[in-house]
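Okay, so here's just one chain, in structure tokens, the form predicted alone.
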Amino acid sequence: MTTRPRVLVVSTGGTLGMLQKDPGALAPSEVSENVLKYVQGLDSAVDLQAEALWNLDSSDMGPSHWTALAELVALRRESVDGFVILHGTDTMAWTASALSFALEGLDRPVVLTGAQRPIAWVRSDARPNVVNSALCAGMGIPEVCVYFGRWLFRGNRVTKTSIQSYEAFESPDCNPLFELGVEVRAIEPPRAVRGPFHVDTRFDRNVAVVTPLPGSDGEALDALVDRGVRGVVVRAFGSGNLPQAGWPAAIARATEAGVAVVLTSQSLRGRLDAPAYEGGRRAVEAGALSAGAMTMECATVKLMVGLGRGLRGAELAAFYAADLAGEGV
């Protein structure tokens, strides 16, 4: 007799479990605690358990919630074969990135999923997302993942690209791990387990993101430094270019004040190559770090992690350049 994988479904809220109050907007509802009744038959393939941590719109989640999720995984890890975290789509990429860094040496699947429409609605993407996520959680993949549409992605490589499509997430510059269509098709091999399991949930919240505009002069970065931030992610143009009038000087002032500056791109795809253009070259010379091929969400969370662990200067630069969880450095 084949033993069914033990999968813990953790409910945190989000559209998947929401109800619409008529008239009114979608809002969290107790239905999120009863999701499993909409996926009858799944228990023939996996041994399902369920736990509700909270019932929040994901826009209200942040580092304290990432910490609670990581600690729950650590607490339940030896009693289950995998986890499914039901999560709102708006900040799912942020949470997935945070867990990928917090759960060091992870040796079993942690799969985040959600939906564009509530599971109680007749026409919803929620049921297949939950079913396939639970199946993936029983496949022994030692990574934090996101399942959405028909794809299982590496969690720290996804970003939400659509508010209307049932395939709402993409993984720029990183192939999905699996496609779950008529057949289950392996695409990219999962990462190997690295070292013993350990949880580190130190996140520095005092980090900001700024988007330069054509013709801007870096005053927005100066204002953030004046407010006392410890790190800033600058969403540069293209391969990492910036206006030469003001931005390199502002970055130099920030780094001299002990504020870490990371360059990422406003473009969805491609690896950063800041020195390819003069504005980017001068930004790097002023002390800016490169996000490589990381998404904006992952680049920001990794900066929060590095600063939270007390890293500064050359130590932070080395940490940021290291491949910790397949994030695309």
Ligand code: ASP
Second form
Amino acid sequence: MTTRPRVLVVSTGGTLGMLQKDPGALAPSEVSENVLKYVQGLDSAVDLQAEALWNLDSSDMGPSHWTALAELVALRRESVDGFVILHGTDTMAWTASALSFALEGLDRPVVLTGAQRPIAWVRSDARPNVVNSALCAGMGIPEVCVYFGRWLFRGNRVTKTSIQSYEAFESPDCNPLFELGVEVRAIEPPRAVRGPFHVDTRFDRNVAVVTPLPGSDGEALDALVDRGVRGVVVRAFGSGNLPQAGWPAAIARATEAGVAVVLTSQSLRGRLDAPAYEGGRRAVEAGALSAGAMTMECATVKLMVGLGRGLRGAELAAFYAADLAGEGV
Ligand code: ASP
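Now that the form predicted alone has been shown, please provide the structure of the form predicted together with this ligand.
Starting with the chain above, the whole complex follows.
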């Protein structure tokens, strides 16, 4: 008899465990703590343990929850072969990015999953998502992943692209690691372990994201700098371009004031190439860093991590340009 992988299923809430209590709105329910009741038979393949951390809509989660999750993984890591984290879809990409940086040298799977429909509903995507996530958590992949709608993704590369589809997530510039269809198909090789294992949960919350509009002049960035932010992610147009009247000068004022500025793109796919056009070139000249092919969520979390670790100036730029967790620099 083969031994079953030991998998700890950690529930944090989300639609998966919700019920419709008051007319109209879904709300966290007692189902969240009893999810394994709905996946009978799974324990023939996986040695399951369960732990309920909290029961929240993921819109109410943030850096303190990322920290608690990272600490739980560190605490239980040696007693299980992998983890499943049941999580709302709204901020799953943020938590996955945060854990991918916090869990340095991770040597076993941490798989986040959730659902578009509650597990207690007959026609729900929750059951296959939980079952396949638990199987993936037993597959030895040393990464933080997101499993959703038949795909196992690198966690820090996903973004929620659909509110209605059972394929809620995409990984715009990175192939999924596995497809769990009729067959289990390996697509992208997982990363090698970069040990030793170490947890670092410092996140600077004093970071903002700003979206330039056509015809805007960078005043929104000045206002954030005046408010005392330490870092700003600017969601530039296309390859990293910005209105030339105002934005490069506002970025120069921000960086001179010691505020880190990162450029990401309003486009979903493709690697940033800010110097390709004059507005972006001047933004880089003014000190803006490039998010490469990172998602907006991952680019923002990485800035929170770098600043949280006390990095500034050239040190922050080197940290930001380094490939830490396959995030798409
Ligand atoms: N609002 C829910 C959440 O993120 C959505 C979901 O789980 O799909 O918790």
